[in-house]
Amino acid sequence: MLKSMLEPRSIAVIGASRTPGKIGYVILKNIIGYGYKGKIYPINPNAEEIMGLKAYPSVLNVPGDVDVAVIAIPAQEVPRAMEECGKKGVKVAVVITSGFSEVGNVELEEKIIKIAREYGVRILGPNIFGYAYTPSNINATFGPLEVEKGNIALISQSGALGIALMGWTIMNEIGLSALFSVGNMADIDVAELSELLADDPNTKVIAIYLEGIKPGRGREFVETMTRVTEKKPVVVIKAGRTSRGMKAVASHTGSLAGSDALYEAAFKQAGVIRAYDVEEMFDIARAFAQQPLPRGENTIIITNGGGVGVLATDAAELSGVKLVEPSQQLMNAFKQAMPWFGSPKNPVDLTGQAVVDNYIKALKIAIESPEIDNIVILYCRTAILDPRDLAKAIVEFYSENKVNKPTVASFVGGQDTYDAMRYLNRNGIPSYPSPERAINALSKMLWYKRFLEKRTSKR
């Protein structure tokens, strides 16, 4: 049933409005704007039209099915709105309204709940800013118009943060599958809707903003999440990690944040990846989105900068990146890509003098060398290589090997190498500012790979 929210039929817009500025009208908006092909339904007592499409006084006046139905109206009015969508037949209720748990109103969110499922109705929400789903064309929210398109899914216990983050994704050019807000979670919570995505074809990796999980369900979300794990990889940033933050969370979502110390436990039994802020969280997504899983441990650093590659080396010993001890011939074979005054060991030195050709040498010695699973390539601007043609020639050199080793870049600098890295990033090339983010983004693939592994040799 909960399918029906990635390629519904139809979608209705109960408190669908003509006045711009309300939430109504932005849902029904954006529904249209982000070119949504199915039938869309704007419900409206007071209207005979909006946006140019016809308004019915209540969802029962639809003469089609309707699959989804978003609820934009004040709280007190939704069971109602809810006791006619289980009457058509709705499958998923999108409950955009507040007003209910997170300020205290425990019963009137019950009574909602116990109306959907007589009638078999699922409920995403309350309190929420809505869903998109961009391979159908859904954006299905009071965010945002835009959504840039790709394989990361974000699932936000927070509406104003995903409201925020859709604006945040477009300019880091992060492409997302999905974008759910959970909030109250009176039904639907993060587990399920993450179990919806691991056997979503568009999605390679599932990103979440938690705040906590309702009593009763620990063990329901580990063993959920184990299955979901399995399949795509899910990187968790949780949020009430302090006593306040703790009383924060049940104040914003009437959630339990509960002891951090036990939300570490399952998360690492569950294989999920715990990220600490909303940068790690997209740059470790954004590392699996773009690259192959690793199939083993030993990674080579290539680098024109000596301090760049001691930075990285740092980073790799404390975050469990295994750095490969190249053999003579190995060795040998990289002093082929560097001045004679270059360090062919680990990392590899290119030196301040490389250019385009020192690097693409360097990494077709790696990519063809038995000896090497994970590469990272740094660079630190210098007046003799411009960032941007080296981006360029790495992204060509990339597409036309078909290289399967993982691959993470750092390029540290001004303007024209945050411009390379843009360039890096829209082509498949995960790129930081800084070597230890993209060490530790590997690291947590890494992560993965092992856990993985060790939960097939149990088997």
The other form holds:
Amino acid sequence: MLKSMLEPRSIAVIGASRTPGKIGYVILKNIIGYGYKGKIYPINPNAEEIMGLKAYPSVLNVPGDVDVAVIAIPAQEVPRAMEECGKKGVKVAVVITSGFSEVGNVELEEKIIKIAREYGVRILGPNIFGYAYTPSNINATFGPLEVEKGNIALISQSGALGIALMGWTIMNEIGLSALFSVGNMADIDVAELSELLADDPNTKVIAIYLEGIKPGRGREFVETMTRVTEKKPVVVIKAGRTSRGMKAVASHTGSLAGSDALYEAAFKQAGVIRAYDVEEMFDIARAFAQQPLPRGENTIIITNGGGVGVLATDAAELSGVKLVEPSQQLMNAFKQAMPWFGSPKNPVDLTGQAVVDNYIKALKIAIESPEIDNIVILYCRTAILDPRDLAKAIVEFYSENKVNKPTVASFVGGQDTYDAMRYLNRNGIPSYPSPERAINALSKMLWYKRFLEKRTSKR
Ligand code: COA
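Could you output the structure for the form predicted in complex with ligand COA, given that the previous block was the form predicted on its own?
What follows is the whole complex; the chain from before opens it.
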């Protein structure tokens, strides 16, 4: 049933508007503009035609089936529209409209749930900005049009933050498979969506902005998420960590923020990775999205700068990333990749004199060595090695050699290092402006690997 949201044959927009700037206008414009190939039915009793499409006074007048109905009409009119969706056999109603339980209008929310249950319609929302599923070219939101395509699914319990993150992911070239705003979670909740995405072949990792789960659903949440993490990694920001934050949550989505320690324990039990801010959530999600899961613990750092090497070493020690002690044989090999004054230990220091060739030689040794499972590439801007040349060479090397050892990178410097990192990110190597962020992402991948192993060994 929920799967119809990902591959609907048709979408109706109830409240599709002729008036630029209205929410029902933007949603229809985005659905058309993002290239959805199924049937699109604008529903508006006051219009004959909207954006070149024939409009219908009600979903009941639509000639074909309607899988998904996006509802963007004033709250008091939603029950009638829901009833009509039920009669039409709509599978999922995406209720954008605000003015329900989030403002104390619990009765109206219960009314639409009751109608939907009677007919077997599922509800996403109410009080949401919509949803997107990029493999089917669906952008049924009133956010930005150009959602970057990729394999990270994002679920947001906050509407405005979710919309903001749409823009943010576009700017940072973070590719999304899906984006769901869940709002009041009157029916479909975060756990159920995660389960849907766990079986979605176009999603590799699920990122969630969570304020709280519904009272009494804690155990179910842990059970569901435990099943989900068996299939793919989940990264969550749980907002409302402090007592003031919890109060803010209560007045925002009306969820029970609950004790932070309880959430922490629930996440650990279910194998859910916790992030503490948006940047960290996407740092981790990008690593999972672009790299294979680690198979072992042994990590090597390859750098041209001692300082970033030390920072990365500290970060690794503090976050449980095991830095390999290279054997004499391995050190001898690394020696061939650097000037005589470099260091073949871990971090492998190619020195400030390093050029592309040194990095590629060291990487070749690292991918061939059975002593090494994971690779951290660090670079500090020097005048003798243009970071963009290095980024290009790394991407070429990884693609030519089909490298399957998890790799993260950090380039430190100015605008050109930023450009180089964009290139790496676009080509599958997760790159971060500080060594600590690169190590943190890797540490979470390793945590998840250990979690899966522990789970398997318990069976
Ligand atoms: N069926 C179909 N269309 C209908 C309708 C009905 N029962 N009732 C009205 N319409 C049409 C209107 O004619 C209008 O089209 P037009 O501009 O071409 O005339 C369109 O639907 C919108 O109706 P309108 O009454 O103008 O509503 P609105 O756009 O001012 O507000 C909402 C509707 C849903 C946007 C508003 O009630 C709301 O909830 N806003 C908040 C949404 C939000 O923030 N959600 C959470 C985000 S995180």
